[in-house]
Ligand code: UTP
Amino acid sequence: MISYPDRNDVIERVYDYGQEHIFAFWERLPDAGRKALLDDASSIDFKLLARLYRQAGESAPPAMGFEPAPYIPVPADSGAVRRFEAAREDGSALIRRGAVAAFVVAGGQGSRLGFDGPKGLFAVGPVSGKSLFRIHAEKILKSSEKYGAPIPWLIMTSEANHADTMRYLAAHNHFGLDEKDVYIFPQSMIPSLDAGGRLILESPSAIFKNPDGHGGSLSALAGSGTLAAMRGRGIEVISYFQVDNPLVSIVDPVFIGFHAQGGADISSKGLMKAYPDEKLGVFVRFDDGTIGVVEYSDLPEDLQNMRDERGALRFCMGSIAIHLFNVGFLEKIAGGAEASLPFHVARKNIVSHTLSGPVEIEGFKFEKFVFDALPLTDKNIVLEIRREDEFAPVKNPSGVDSVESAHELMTGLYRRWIGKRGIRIPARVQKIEISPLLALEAADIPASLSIPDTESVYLE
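So, to be clear: I want the structure of only this chain, in the form predicted in complex with the ligand. Can you give it?
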């Protein structure tokens, strides 16, 4: 066994769990490298990893039976329109009171997009080329002006992109937001394992880890002190969204109003699945009465395809990872075992650093999913939204869910907003972008606006 002054307890633990291959480069490592490796090893929960590895081979279908979850549909009659207006009023009051914060999870690796850097820096404005972070920041700034209250912006990063994210936002003066209103904190990391349950070396002195999933956001919120800071500022509701959706309505008074009226712990937005095997989790009500999301990969094919008497998909309400969290609920689960959501396993190709050089291997990556918090709630509301109004995920470099599809969806939405205001769009116009600083919804667009007769139009 190798040894190192004052660190033999860590070394012993590594051997006890049969992970001593991480010392493969020990003889060649300078002292700083040895220390770094031991620090890395000391932060690892070996017992947890051993358990996760045992579970990795087993598939974990939902533990109980379920039926489709109830939801509030898009308004279809005048009664519903009135209920939506009442929700808007209640939600607006909460925002005006300064009780709402916005929370973006941006700790992912964005491996499908293949963009070098934090995904939030990726340019998505169809005309302006604005980055995702800038669009989100401007929406928050505009909401805060519109409702006359500060809206804190919480940003969860991870080890790989934390420093770049901090630098980028500071270099752009947080896009006009007050620095005191921006809270940036990293999520936790967890080691991946190879097919034999062994740790993987990323370099001779570092163990390969990945961010612990968007579900890591709840413990990161509490652990970083941000949840306590929100309580201190009188925040009651945290509006959660993903970094890669430029159409998201970050501070939505109608959604917030329904959440408040219903006394919900978590509320979620959903949309009609476009086709049975669309890769969206679906909202369900489990047999014990709790609401949850069943991942698309866990929904058996017969249930995926099941139709109701009208021929519509039975499990139709897809989750788009937009939620409202009550601060009181997050405090209740923080610290307890509940806050530590379960890990899910995914098989991924990982580059392993070996004595004979880098080798690509298949490994197990562990992640938590934020929607696993739903069944912990006493009350949950699902609100249906129109896909084309609020959902343009940028996941891939081209094709489905790419920057191209996002450009089309953004232009389409802005066209509809302008149309709703009765403003004419010249035939030559191909691309339109409306700055969030001008309008967050159709009603914000001044009726006097005229659209220039050019191919690309940017309205600000």
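Having looked at the form predicted in complex with the ligand, could you now put up the form predicted on its own?
No partners, no molecules, just the chain.
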């Protein structure tokens, strides 16, 4: 057995769990490399990994039966409009009390977009070229000003982009937000395993790890101390969203109002699926009465295509990863630093660093899904939104869910807002963008606003 001053307890644990192959390069490593490898090993929960490896070899438990989940539809009559206005009043009161925080999951890189850096730095403003981070920050800043209360911004990064994100936001003074209201923390990483349950080396001095999934955001929120900080600030509701959606309504008083009125632990926004096999999970109600999400890949084809008596898709309400979480509920399921969400197992090709050089092998990656929190409570609300108003994910370099489609959706939304205010848009205008600092919704736009007669218009 190898040894290292003051770290022999770590080495013994590695040997106890039969993972001593990670020391294959020990004799070749400089002291800094040996220390880095032991630091890596010291952070590993070997007992958890052993359990996950057993899980990977077991058959999946029988799926619970389910039916379409109930949801609050977009308002279609005057009665529904009044109900939405009452929700807006209740939600606005909660925001004014300083009881709401915003939480963005921003651990991804922009590599799929051909962008070298954190996805939050990607320029998406159709006229301004503003980054995703800037648009989100300005929405939060405008909401704080509109409701007269500070709104903390919680940002979960990843090991790969944490430092770059910190530098970027600091260099831009957090886009006007008070630094004490911005909480930045990295997502946890978990080792992958090969087919024999052995750790995989990414390099001679590093163990291969992957982020623990968007469900790990709840663990990171608790483990970083941010959840406790929110409790100390009197925050009751945390608005969760993903960084790649520039149309998201981050602090939505109607959504927050319905959440509060229903006494919900978790609320979710959903939208009508555009076609049966659209790659969106669907909201369902399981046989035990709880609400959850079934991934699109797990929904059988016959259920994907099933229609109701009106000819509409029966499993129609798609999940878009926009949620509200009660702080008390998160405290209950977090149990300290580890949220009680299950790990899912995926077989993936992984490059393993061996004595013979890099080799691609098949291994197991483990991750959590945030929507697995939904069935942990029977207090759920699903609110339908219009796709064209709130959902423009930027995931691909072109085509569907690309920056081009996002520009089209953003410009379309801003045109509708201006039209609602009775303001004329000159025929020459091709692109139009409204700064969040001017308006978060149509009602915020001054009726006296004049649109310049140019091809590209930016209103701020």
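Superpose the two forms; the largest set of C-alphas matching within 1.5 Å is the rigid core. Positions refer to the first chain, counted from 1. Here the structure is a predicted model, which means the values were calculated and not measured.
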Rigid core aligned, does the Cα position of residue 45 differ by 2 Å or more between the two forms? yes
